[in-house]
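Here you get one chain, nothing else, as structure tokens; it is the form predicted alone.
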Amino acid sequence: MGKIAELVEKHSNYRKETLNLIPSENIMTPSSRHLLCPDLVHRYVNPHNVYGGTKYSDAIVEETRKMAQKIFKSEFAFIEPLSGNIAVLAAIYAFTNIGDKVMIVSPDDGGYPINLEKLGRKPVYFPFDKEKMNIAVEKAEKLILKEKPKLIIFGQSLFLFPHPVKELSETAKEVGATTVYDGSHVLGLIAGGVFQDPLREGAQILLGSTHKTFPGPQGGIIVGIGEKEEQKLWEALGFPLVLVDNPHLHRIAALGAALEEYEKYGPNYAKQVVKNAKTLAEELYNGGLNVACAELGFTESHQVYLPTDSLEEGRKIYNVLEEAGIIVDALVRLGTQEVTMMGMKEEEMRKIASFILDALSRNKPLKSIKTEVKNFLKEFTSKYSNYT
């Protein structure tokens, strides 16, 4: 065994015995994971009927595709971007110009850092309230009307609460801006039926991430409406090339395994990773720990927010609940999404929110809270969902 073969499996047997609740990620479907290293890793798309020996994988994209505009209640799908940042880039370059304002949440709301600038477009950043986690309607409205931006990107990287997309997207109109979604977090949740429809409630572009909410493959997407939509975002993807070469097949194919999983069991994994995150967080309250917005219910995603002074206090709490073999991040983001997926539910969550909060407060050693975890798992790795 090589060197990087036996970096791989020592991770791999590390990720089995600990629990993780990293927001943006996900295992995959049993379907869609098999999916990855077909012989059509080796192999390109055909955009322009350049290869030959594609008459299967032809299909196989475009079967994609159609499963996605399906799940999506869309009128195109771009299945190609190989990131949720390669698609929000797309849509950056398909509707605004050198010059031009961009709205966006700010990162200090928990929002992504797009580097902006770096694009020459201005920044425009909505009006948040902080206790509320959300967007503040009537101060974006006015803000909306003065700035005038070409571009509106509803969506954050900490994501409790549904936007108010219906309430601003008639304000968008009136200035002439393209209302985009950013759903990687949530993208799951919309194709599951919960948390909002976007593309109903007024937004033309919906896109984000495929392994975070979603259990695909680390890869992007974009879904929307409008004739005009759809043509400036194939020019800005990359038919002359700009943002994807070859898209890459096998990704493609495991997507659409995903899709195909999704419509079958997508609502109701969806509900269930609602029900776990605000689960998990009422036991996090109860048991004496700072959790965000308990008077409007925690959470409606799978996200469970532990605010913090800074992000060196969060790296202090990521290390010692990783002693005791539980896995979040800096910003101490709880994700139920991954858990859910390997078939836990709310007795479960009472169970992990015990073993958080017996690591912060010391009340036993985070060694033997790793070895209660790592027991405690042991039902749930050999399968990885009751949903498939």
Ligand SMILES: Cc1ncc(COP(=O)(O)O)c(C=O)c1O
Contents of the next structure:
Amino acid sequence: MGKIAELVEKHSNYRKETLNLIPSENIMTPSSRHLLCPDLVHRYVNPHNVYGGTKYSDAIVEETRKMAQKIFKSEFAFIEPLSGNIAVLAAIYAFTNIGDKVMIVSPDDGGYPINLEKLGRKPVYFPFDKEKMNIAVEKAEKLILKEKPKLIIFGQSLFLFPHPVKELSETAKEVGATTVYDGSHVLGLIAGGVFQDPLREGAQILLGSTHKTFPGPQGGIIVGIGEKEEQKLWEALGFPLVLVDNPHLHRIAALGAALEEYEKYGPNYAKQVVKNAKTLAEELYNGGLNVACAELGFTESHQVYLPTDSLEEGRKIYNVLEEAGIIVDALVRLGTQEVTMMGMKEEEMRKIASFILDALSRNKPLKSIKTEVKNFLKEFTSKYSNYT
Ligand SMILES: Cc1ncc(COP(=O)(O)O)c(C=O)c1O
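Mind pulling up the form predicted together with the named molecule next to the form predicted alone we just looked at?
Shown next: the complete complex, the earlier chain at its head.
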């Protein structure tokens, strides 16, 4: 076995024995994952019919596009972006010019830290209510009227509650701004009919990653409403070439299959993700941890937030938890989407909370919690049956 293959095997075994609560990751169903490695992985397909041999691959792209439009009830869909980040860039290029203002949640409030200055655009940050972990509506309305941004991007990386799209989209229209919703984190929730429905609340565009709450392959997607919007995105994405040249066909096939399956199981899975997050939050809170937004029911998404004073403090927590076999990030956002895909429900959330509480209070040696976690996971590692 080569060195890389050996490392890949070690990684896979390590992740099989550890409990993953990173809110940006997920697992795919075996049937959609299987499509990531057929002959398609070697091939090109291109909207200008430059390559031959695409009799079936053209159909795969078209069917996936149609499936995305159906699931998100949109007029158009771009499934070509190689990641959520490229989808965000496409919206910025499509709807703004150099020097224009873009309204977005500040990274200090859990926004996605895109470097707008580097792109020649001016960031205007949404006024934010840290207590409610949400955009402050009245102040935001005033700021939109004052700053007149060309583009307003809802959505964030630390995302607990639905954003006030309905409340602010009229004001956005008044100043001629395009309203985009970055649903990278909550795409699976939106597709499953929970959290919120940005395209019906006034956003023209919904975009994001296809691998966080949506259990698809790593990649990006843009769906939306409006002919003008579609044309601008088409030009920004790369026809002629800007952000995407040859899309990755195997990823599109796996996305198509994931969308196809999601139609059936998505609504139940999405509801369970949120129920699980609420249960996990409540158990941790009752166990004495500082969990954000207790008075608001903790969360309406897949995330549970344990605030810390710094990333350094967060890193200490993730190191302790990793020694106990639990994987989290340095912001200490805990995500329930992957464990829900594995078939876990409220009872298992109570168990996970007890592992976390034991580890952080050092009630038990971390090594023995790690063994408990490993045994606990055995029952779930090949269990997708609840959702497929
Ligand atoms: C809100 C938000 N938008 C966009 C992205 C970028 O997504 P990707 O990792 O697919 O490039 C992220 C990544 O975590 C994110 O949190």
